[in-house]
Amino acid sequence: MVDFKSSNMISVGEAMVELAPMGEGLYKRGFAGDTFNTAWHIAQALHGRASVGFATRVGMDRISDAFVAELADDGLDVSVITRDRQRTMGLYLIELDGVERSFHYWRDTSAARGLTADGGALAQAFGGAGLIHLSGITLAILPPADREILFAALAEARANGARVSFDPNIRPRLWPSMDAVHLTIPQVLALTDIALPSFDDEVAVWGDTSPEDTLARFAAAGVAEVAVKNGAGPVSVLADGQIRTLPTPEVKGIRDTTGAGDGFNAGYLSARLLGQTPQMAVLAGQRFSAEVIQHLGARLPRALIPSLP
């Protein structure tokens, strides 16, 4: 079973201004990104247990001061956040269609595309993390020469002790083209530790036919400990040289799908920080995944944070 240094952890990718519908034309901002979602549900989650730092890079703003100020009140770590004079955060909006979202995004300038310009300040940032944790995203908005920035950072830490989780989260319209996700992802493969897949991005991407197929890829990968996320089918679980399959218990009452897979993330991450078993992780992400898709927004109100022993 894949353990930890320390239940340190550091999240590392984009986060942006959401734009959300309130009703006739009106919006509420707020913050959003998939890694980011991940890190601060787990703050929230851990509850001074731990450190939970966010890696991205921001402007120098009202609205980056607004951000990494509302970070800081939540109890994240904000200094591996560094700051670019040029560009701000990148925006998106909202449309809803009954409980499914779409997006427009505005990001082709964000901050974040730069976020590995110290690569010293990322090693440095990643020093003392038990647990460092990417996704597919973060990699795509970087440049093919700042992704081996931050492969090497990550390599390094791995060298250090730090365990690597990554979830896949493919969206091609991010990437220059297929080749160029099927290039990269072995590459971050070889740096993870731990895999939160999700199967329909495996079966669009790699054509996968089972979840099974899925673990059996990430283990030729190298990597030790894989959950395959799969809606509201089962997970499948590969630790210890093991598979396990775990159902989803079914939720009603859902309102709003986004952030399920951040949410199943921030969960089982939790959890295993905490020392639970992978099979104990997958409920707990499940628990984290179920409260989100029963609200709106990809962030769930603090009150609602589901408790962790």
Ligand SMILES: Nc1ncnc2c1ncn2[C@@H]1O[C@H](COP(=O)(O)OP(=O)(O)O)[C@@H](O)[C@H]1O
Second form
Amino acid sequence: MVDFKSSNMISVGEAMVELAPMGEGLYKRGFAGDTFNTAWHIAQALHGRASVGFATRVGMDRISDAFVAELADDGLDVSVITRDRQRTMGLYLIELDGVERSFHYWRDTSAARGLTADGGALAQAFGGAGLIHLSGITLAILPPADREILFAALAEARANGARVSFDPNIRPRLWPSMDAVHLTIPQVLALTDIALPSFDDEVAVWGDTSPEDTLARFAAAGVAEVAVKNGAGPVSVLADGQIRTLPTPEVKGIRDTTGAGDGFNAGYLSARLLGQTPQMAVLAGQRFSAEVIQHLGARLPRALIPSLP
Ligand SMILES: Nc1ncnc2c1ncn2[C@@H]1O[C@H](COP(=O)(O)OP(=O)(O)O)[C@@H](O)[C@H]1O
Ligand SMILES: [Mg+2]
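Output the structure of the form predicted together with the ligand; the preceding block shows the form predicted on its own.
Then the entire complex follows, led off by the chain already shown.
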């Protein structure tokens, strides 16, 4: 079983300013982003038991200041955030058409795209971590040369005993081409200990015909532990060379599935950092995502964070 030299973790990626509709053309400002949502939930779940950092790059403006202050207030390690004098955070706006939500992004020039600009800071941030988490979105937003800087930092951290978790979260629109996806994903899988893909994404990119196909592909790429999420369907897990299929409990009153996968990752990784087995971690992931999809937005109110034994 994949084990950890420390339960401290760092998640790497982009958080954006979120504008969520409140009616009559009014919007509420928040912050969200896949690896950020995951880090934030883990920080709440492991409060007082582990240090959780979010490694990103933001601006030097007041909204970026507010973001960093909110994270610090919520108990995250913000020492791993760097600042860009010229750029600001990316932004997205949610539009509602009945219950359907569509997302409009302004993120092409976000500060987070330069998150490897200070490669030394990144390597240092990874230094004490037992686990480093990233996603395909983290990779998609980086210029190719900067991906190499990130890969080098991950390889060095792994050589020093850190584990790496990866959620492919493939968003074709963020990538320059499907060829870029097909070339980059194997590179990161070679550095990954725990993979947390969603079956839908993998079907679209690789043509998998079953979650077992997905497990087999990740195993062949050298990933030791894999949990394939599949919406309301069962979660398929590979750990210690064994495959298990764990049913997903029915969830009533689903309001907004945004962030379901990020919430699952948070529950799963929190449980694993506490030394629980992959099977127990799937249950934790399902509890987190069940809460997330019963609420609007990708992050839960703090009082509703499931507690972990
Ligand atoms: N309709 C649903 N019913 C019950 N659980 C769900 C449902 N949709 C998502 N989930 C939970 O959220 C997890 C992640 O959902 P999924 O849709 O596979 O990921 P993503 O949000 O990355 O596309 C699932 O493993 C499951 O635990
Ligand atoms: Mg996902």
